[in-house]
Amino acid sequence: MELKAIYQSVKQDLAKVEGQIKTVTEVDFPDLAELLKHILLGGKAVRPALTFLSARFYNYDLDLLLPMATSVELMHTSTLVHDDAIDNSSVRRGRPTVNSLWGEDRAVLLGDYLFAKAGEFAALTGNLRVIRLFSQTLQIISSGELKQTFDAFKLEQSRERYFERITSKTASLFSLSTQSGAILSQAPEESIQALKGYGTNLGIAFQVVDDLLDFTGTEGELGKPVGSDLAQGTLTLPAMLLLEQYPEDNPVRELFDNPDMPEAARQGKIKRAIDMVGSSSVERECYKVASDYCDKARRELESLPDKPVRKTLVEIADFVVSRKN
């Protein structure tokens, strides 16, 4: 099922998020406006949809939910801007990155601006718990990004370290989305915790699939070059599994042991790793891991009221392990 169909119950409210984001680009500073219009386009709107949907179980107050849904989408975009600057990426969502067009310094400052704007929208909820959760999530994401930079081109990483990192970098924002929707709808604590667990497990599954698609997708589907993680020295679950299956003659090991090799040689190693993933059991094993986390996410929903939105959240979990971009 397509996301647009899954989101049908919150379609109109997601359109309002787009309207709020458009207002962010309307600044009396032409250069900044150009940067904002360039980056605030596209995306699947998974996180704001989760905020709205998580509130459907209880008291749905759009005046509180709209600024929070806008906040999580802006926070997500700001992390992408910073990630691209740190990784020196040239393409995102099929378009040139901010850092490739305007430079790393302006990209970092733009990311900071979007973080601040996201915080402003979160503050409009007037809910101290949500505002505090927003700040905590920003700390967690930043910590995860730091761990990734310190781990770059290091082969001695455990799966535990990997899951810890993606929980910080990706799942924490999914969890912010679902928790904030629950909190703002005045859900009981048991339900808030259930939706927190749903968001966390869904986010982990989402990132595992994302990491696999970096090997199995196409540049057109991904909106960025295939093999980007390997090029940046990021050891993901597919690369770990490839190292386990081929401990000797392995392009991942060769690439990480020689990060300064010539570009042509680097691209050759990346292509070989991609080909090896395609002819091994790595893809099946990664989808099994992602499916297990989606199963955990679905189980978290069992304690929630039996409303149509519960089926919608199950469908999102189904989509996560079937997506191609």
Contents of the next structure:
There are 2 protein chains.
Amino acid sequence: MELKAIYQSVKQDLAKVEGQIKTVTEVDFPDLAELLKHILLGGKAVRPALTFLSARFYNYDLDLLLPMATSVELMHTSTLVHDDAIDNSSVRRGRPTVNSLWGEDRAVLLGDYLFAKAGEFAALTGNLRVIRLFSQTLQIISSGELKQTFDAFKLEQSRERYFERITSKTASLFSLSTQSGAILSQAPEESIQALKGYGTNLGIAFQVVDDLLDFTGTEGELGKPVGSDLAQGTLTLPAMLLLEQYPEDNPVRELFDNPDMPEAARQGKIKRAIDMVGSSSVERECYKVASDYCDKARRELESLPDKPVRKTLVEIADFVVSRKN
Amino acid sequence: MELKAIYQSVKQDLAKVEGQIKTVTEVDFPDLAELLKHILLGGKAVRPALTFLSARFYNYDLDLLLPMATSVELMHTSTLVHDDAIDNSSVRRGRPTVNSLWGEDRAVLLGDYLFAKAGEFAALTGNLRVIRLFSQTLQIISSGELKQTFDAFKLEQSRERYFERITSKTASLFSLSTQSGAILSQAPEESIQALKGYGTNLGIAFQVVDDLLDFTGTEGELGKPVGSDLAQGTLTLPAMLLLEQYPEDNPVRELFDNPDMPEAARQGKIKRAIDMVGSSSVERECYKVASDYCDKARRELESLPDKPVRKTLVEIADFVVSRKN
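Alternate state requested, the form predicted in complex with a further copy of the same chain (shown: the form predicted on its own):
And the full complex, kicking off with our chain again.
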């Protein structure tokens, strides 16, 4: 199923988020406006969709939901801008990154600006619980990214550490998106917790698939080069499984043991790791892990009222393990 | 007068801010804890002091003021961390910067974490006006810093542009500090506006003196190398005055026209610019500008209730134009 079809019920509200984001680009500082226009295009709008859908079980109040949905999308964008600056990435969503066009320094400041803008939209909800959650989520994301830098090029990492890291850097924002929708629709506490659990497990599954696509996708599908994680020294689940299955003569081990190897040799190792993922059981095993998390996500929905939106959230979980980009 | 003596009336509450900040360093992630401990030491605590003092005119409620005072100090620290990363600065407050010890990438993520933490403390006030102001201030600061990168190494800049830039990057946080104290103490709107004006004008004066000290101070006093602004291509008021007074054979012009000159030549130009500031009327003129802004700041206080704290705020304005670091 296509995302567009899944989103049908919140299509109009997602268009309003786009409208809000367009107002963000209208600033009286032409250089900043140019940066904002460049970065605030595209995106799958998964997170704002989750905020809207999570609010459909109880009192759907667009005046509160629209700023929050805009906030989670802006926060997502700001983390991408900083990530790309930190990783020196040159392409994202098929377009040059801010850091590659305007330099890392401006990317840092643009990301700061977007964080602040996201915070302002969160504040527009007037809901203190949501506002606190917003700030806490940003702490969790940045400390997760920080963990990733300290773990870079380390071969000895537990599976637990990997899940802890992706829960911080990805699932926390999914969870903010669903929780905030629940809170702003005055859902009972039990439902808030269920939607929080749904968002967290969905986010973990999403990131596991993301980490797999970094091996099995194409640059055209991903909008960025394949093998980026290995190039950054980030040990993801597919790489962990490769290390377990091929303890000897392993390109991941060789790469991580020699992070300063020449570029051509490095590319060779990455290519070989990609081939090994393709010809082994790693892909299947990763999908199994992602599916298990999606099952957990789906089970969280069982306690929620039996409304059509429940089916939509199930479809999103299905989409996450079938997506190609 | 020494800052310590000026702060006497809020000394105990500033110690509580230190206590709050200490709790920030107590995280269950040793690498992050180390970064936090490194950066969250020192500082003059001007901004939290302004929050406390601005609240002394009306209902002083420490439960609300303590999180806000902590918030402004954390926001200040986070902007320093990002500034140093962007400028590749190696020393701050007489100690190695985070970027010089742990790399620019981690400095970016640490700054993000601190922004988020500052936001969480602001949210603890439970005051939506203050929370929105917090987010707006961060937007103003980051867009001011962004302006600075676009203005770098440009010789043709209006005085107006300079004041606009320092109002964004420095005075806005002074203004947040004073305004939030006023708002949280339930000051009437007129008093909030007066304290906002005081903070803004004080912040401009503070930055003018800061920009001058970059020429006239010593590394020992400043805790960082002199001439940093020129090295970054940042045209500050003293450099503007030098350009006006010495249109021919001007080291600032030579430096900005050839930003890629060899390091030794660059240092020579900076040294000459420093000498010229010392032997010209530039220092006196800068102090005159700063004094004028401090006068404006003082005049803003006239509409406020005649309480002892008014004298303290006047003393802070006096301190700003007499300080050596």
